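Only one chain is included here, represented as structure tokens and corresponding to the form predicted on its own.
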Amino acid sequence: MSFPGNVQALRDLSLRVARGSALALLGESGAGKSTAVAAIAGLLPRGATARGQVLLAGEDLGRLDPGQWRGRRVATLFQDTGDALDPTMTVGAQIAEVCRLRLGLGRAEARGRALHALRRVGLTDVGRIASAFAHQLSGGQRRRALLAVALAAEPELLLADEPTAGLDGTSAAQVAEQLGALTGHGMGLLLVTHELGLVARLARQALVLYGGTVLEEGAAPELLLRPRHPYTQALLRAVPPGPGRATEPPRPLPGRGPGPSEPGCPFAARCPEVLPVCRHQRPPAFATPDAPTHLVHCWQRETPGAPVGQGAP
């Protein structure tokens, strides 16, 4: 499907990742999560543009040469390990190259740092893995090797797009443990995931996207336990229950997804609580009375005097 003119993939997205903590971006496929990561990393596809600022410790990254911060101060863990790892280079050579280019290390020192990076992400037999090509590793090994590449230059911020995608339970738990340890040592983490268990384990704050628009944001435990927006509630109902819990058939949302430039709330066409105003006017962020930092972009949650603008910075 194609649309005439420009399509706005994200609207008024404003977020903050604190040092030593994780912010989770939630939402179904196509919500705009990966686009947000690409925009922050300065890796949007050709022809796409972004307006606004990306500030790292108060410094506008848009005013710097990408070589000064990309991969060094801000690293990206891509969702597709097959495309992200160079098939013509060994894993160790790729990590060492990052160390040479970003940190100015010599070959021997870079090689040693590459082995340390592989150990740091929980891999064993690092000599063999460093000498292997991507296709010679399992999915879990590739995911952790890619994490080692991203972390080789000790970034201040890691943008992790579906870091446990395609992994078995043991490998996913190991990756989650490593990410938790890294935030515990002061690194900021922007976490894009469909795995709500990972959000509960790692994230301090969470933000829900739908149709490129923020619908709900707040402390992750509060958002997971007491979702206020109808879309967030539907999203959490779609998660299969854990072992020993009663099951019920999934309840798919009726209607269609939002168009590229429709007015009003993007969820209006599928919302069971839709109001007339929802179809022609986008809601501001309304603070929740019992949790003032929990913001809901929904006219049904309107409280006199409660709008706080278009989202928290």
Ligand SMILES: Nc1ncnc2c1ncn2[C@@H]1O[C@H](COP(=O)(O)OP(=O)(O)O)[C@@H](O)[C@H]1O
Second form
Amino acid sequence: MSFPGNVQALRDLSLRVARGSALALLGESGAGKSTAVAAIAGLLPRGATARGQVLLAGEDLGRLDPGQWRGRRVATLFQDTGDALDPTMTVGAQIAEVCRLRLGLGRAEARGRALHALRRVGLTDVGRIASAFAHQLSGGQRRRALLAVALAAEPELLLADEPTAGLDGTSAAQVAEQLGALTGHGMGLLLVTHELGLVARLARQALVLYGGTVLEEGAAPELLLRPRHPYTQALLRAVPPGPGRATEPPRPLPGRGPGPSEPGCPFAARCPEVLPVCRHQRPPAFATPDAPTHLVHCWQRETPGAPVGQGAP
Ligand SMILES: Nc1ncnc2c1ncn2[C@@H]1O[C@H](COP(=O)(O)OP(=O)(O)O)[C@@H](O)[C@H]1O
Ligand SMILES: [Mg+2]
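Okay, that one was the form predicted on its own. Can I see the form predicted in complex with this ligand too?
And the full complex, kicking off with our chain again.
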């Protein structure tokens, strides 16, 4: 995926979100997570080019009219959505409009559905919030109202970029509970987050991005407990301890992120275990001997005789 001026923001990314499950996308700022979300939603910035395919239940979205699926079968909660609500309409009217357009509901039914959607994301006093305009809400309320808009159409797939960012603990827990309930009802979720607690709670699979490439992927519990890539290990150490996490203090990663198109492993310049080969040859996916769907792109983890993985598990 390239931007004007030829930044290659992503390379060879292949994701699979199973129905009724969540895939977590991990990685520090600049890794390419939001770009991946925008590419899947077909909403890359002007001038950006992407090659690839997005299949929803086997259907190639590139061949469909976006009006048929965007905001309907596939909903997106973007990362920076301070101004994504329409300032000229009340929050309730916006959700009701989604329900009318996408679900074909009548006016009264749509209004009822809007209140329900606001309640589902953990908002209280939903009557007041429904009749408020965006500028009358707090940041956390706006974030949850946007999630309510995204969920109102009952999407098959939700792309959620940092859905709990900026929320207080209680609100974040309510949003997490709601996302868990929806995946329980069959929705697929692509979850971009820095909150490892959220990953542990919601995600079945996890994938670690760095410099626009995949470094590690596998079942989320396995990856969180036994990270194998030196970058993932550092990333998990850099996150403050939470419930169920070791009590070691967080250790920030030294150094800066990768340049756009280095030839070898994008983490080589910062890697504590770097080998000469890492600087000029990109590592393929090596399977973990006792966990064959746990793949790691790292020359240090090359296990003689172990099969080379074929991409997303
Ligand atoms: N509109 C854009 N124009 C140029 N470069 C961009 C644009 N959007 C993102 N990038 C670059 O793409 C890379 C990935 O960015 P992003 O997807 O936002 O990362 P993340 O969400 O993981 O923090 C970064 O190097 C960023 O600078
Ligand atoms: Mg981002």
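Here the rigid core means the biggest group of C-alpha atoms that line up within 1.5 Å when the two forms are laid on top of each other. Numbering follows the first chain given and starts at 1. Since the structure is predicted, the reported quantities are computational estimates derived from the model, not experimental observations.
Fitting the two forms on the rigid core leaves the C-alpha of residue 73 displaced by under 2 angstroms between these two forms.
Positional change of residue 101 between these two forms reaches 2 Å or more at the C-alpha, relative to the superposed core. Superposed on the core, the two forms differ at residue 123: its CA moves 2 Å or more between these two forms.
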